[in-house]
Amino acid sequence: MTAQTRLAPVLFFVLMLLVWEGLVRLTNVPAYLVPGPWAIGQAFLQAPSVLLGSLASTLLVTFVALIVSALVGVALAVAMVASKWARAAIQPWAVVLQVTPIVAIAPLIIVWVGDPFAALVVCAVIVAFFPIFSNTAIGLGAAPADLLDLFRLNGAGTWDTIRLLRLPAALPYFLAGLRVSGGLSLVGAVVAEFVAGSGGVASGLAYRILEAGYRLQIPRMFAALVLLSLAGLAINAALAGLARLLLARYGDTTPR
């Protein structure tokens, strides 16, 4: 990637900010309707520690949920490959969790789990685990047939085949699912915080957005939204870098 290509998103972002600020000033739109970038920046500088502390709380839920999602997703995918009975039992329930709106069940989870942090993590895991699970399952099933026959001829058992052949073949698929789940875990954490925030649990950025909305502090609401967007971009970039690093070290084993 050339330097010009890398600078293009930054230049486009700066241009959009200038156009946004110019339109807001030319049309005299009140800040309580559509604040400009300058007003949003001022709102952030008025309470940076509060917003950054809330961001840290949201990111903690996000990262814990992503780790749990990776462990659960890979474990369930391996179980499905290892046993047809496990596949029959797991797959329908995984689909049920995927299509169930988290907004509908988040209040129940918060009541059932009891602990606020654990409840937020559970909600985020429900949203984030499916891409890892489905991608890893596809990758485990995409091992080359000739190599599977070779392992069989050499007397390799199911778990040896999974460990030595299927898991390496599934690595690119897993990393692709992990990248998708990184953003979804942030979304799940925010949605759960919206529900928890309305119940009096003040912690993450979602609560700050609700608080700013109730007080008509729209620039501060936008500042929290900008922080969430930047966090999402950072998570995506970090996971993309991790994928490049692992694939460069262990090789891209995706079947061609």
Contents of the next structure:
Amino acid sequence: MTAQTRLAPVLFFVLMLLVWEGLVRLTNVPAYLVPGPWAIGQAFLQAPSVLLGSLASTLLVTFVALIVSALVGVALAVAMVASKWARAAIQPWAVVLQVTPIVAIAPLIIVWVGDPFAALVVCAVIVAFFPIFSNTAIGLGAAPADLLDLFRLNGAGTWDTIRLLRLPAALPYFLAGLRVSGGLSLVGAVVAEFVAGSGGVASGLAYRILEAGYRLQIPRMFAALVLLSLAGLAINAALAGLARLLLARYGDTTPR
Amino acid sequence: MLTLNHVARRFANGVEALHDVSLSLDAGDFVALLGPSGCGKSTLLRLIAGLDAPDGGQLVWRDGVPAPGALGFVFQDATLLPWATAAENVFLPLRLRGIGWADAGAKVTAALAQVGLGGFADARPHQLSGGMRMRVSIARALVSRPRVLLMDEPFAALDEFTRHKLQEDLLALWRELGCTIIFVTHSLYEAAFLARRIVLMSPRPGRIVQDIASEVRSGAAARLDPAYAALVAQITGHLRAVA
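Okay, that one was the form predicted alone. Can I see the form predicted in complex with its partner chain too?
All chains and molecules follow, beginning with the one already shown.
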């Protein structure tokens, strides 16, 4: 990327903000319907510590959920490649979890789990774990047939084949899944907070959005949304950087 | 060393890959299995390696079925671990058989030197050319000091210049190491240049049609040797029976 192409999205963003602010002022739309960027910035600066504290709370749920998703997803994928029985047992349940709408079962989970933080993490994991799991499972199965033959010729056991061939071969797939799951983990955390927030348990960004909505503090609601978007962009960029770092020694033979 | 008695192999889809193949292979020989695509030569190599089992007939090893490590296998592609260095790739077969780096290090270094890659131990596959990757692959097969080296069209994907150099180096290695080489190829020039014995195969069903002993003096000069030209002409004469 040249300096110009790097600058282009920033310039476009600033231009859109100016157009937005101009339209809001020209048409005299009240701030409780559509606030302009200026009003949103003001709303954030009025109480930055409240919103940033809520962001930290949501991000903590997101990160714990992402780490749990990675551990559970990889463990299940390895179990599936190690044993046909495990494959037959796990596959349908993983799909069931994937298609279960989290909003529908989140209230149940919050009641069952009890501890609010753990309940939020469980909900976010249910949303986030599938891409890691399915990508890792595909990667574990994508080891070249010739290399599998080479391992067989040298008398390698199942565990050595997984450890020395299948797991490193699956790393690029795992990292691609992790990047998708990073965003989903944030979405899952926010959705769970929405459900929990209406019961008055949580302090995450979703709770701020709900609260601001009830009080018709629409600019503040938008400020919370902007923070969420920025957090999503940061997570995505961080995971992309991690993938570049870990895959440097693979050369250009990696998928995606 | 190895005798094949009426070996047959039929795949699940009904294709008869090998039909009544009988062959006796001598220790220390350099044998080319030559034939067009689909003649079962790779299947035959996999049977010898023990990666596949025949549906009929048998393979009899005079000194018993080779232990892991007594057979080296070189595939058509280099099939290296892309995340590992050249040295780690060559170390792999020893590592899989439970040998530690303390005992294997010298062998790995020697194998890399044998294929002319002494200075590339720490290079990763994506930093090497196609020919160099194939050299690493050959070093990986040689590091176990195999009695038998099985090669499945190892040079087919390389350019002509690289291929000639690798063929000459392989011949030198064969004379130096004294192992048996069974070399699958679809190039009659390659077979005529490398092998002491050429087994010509024909497809549908895969079977042996000619067994030719080579009188060509082996070495880089052989490509200009009249005996080499005569052998190529002799094989060409048999091709009508194959196609």
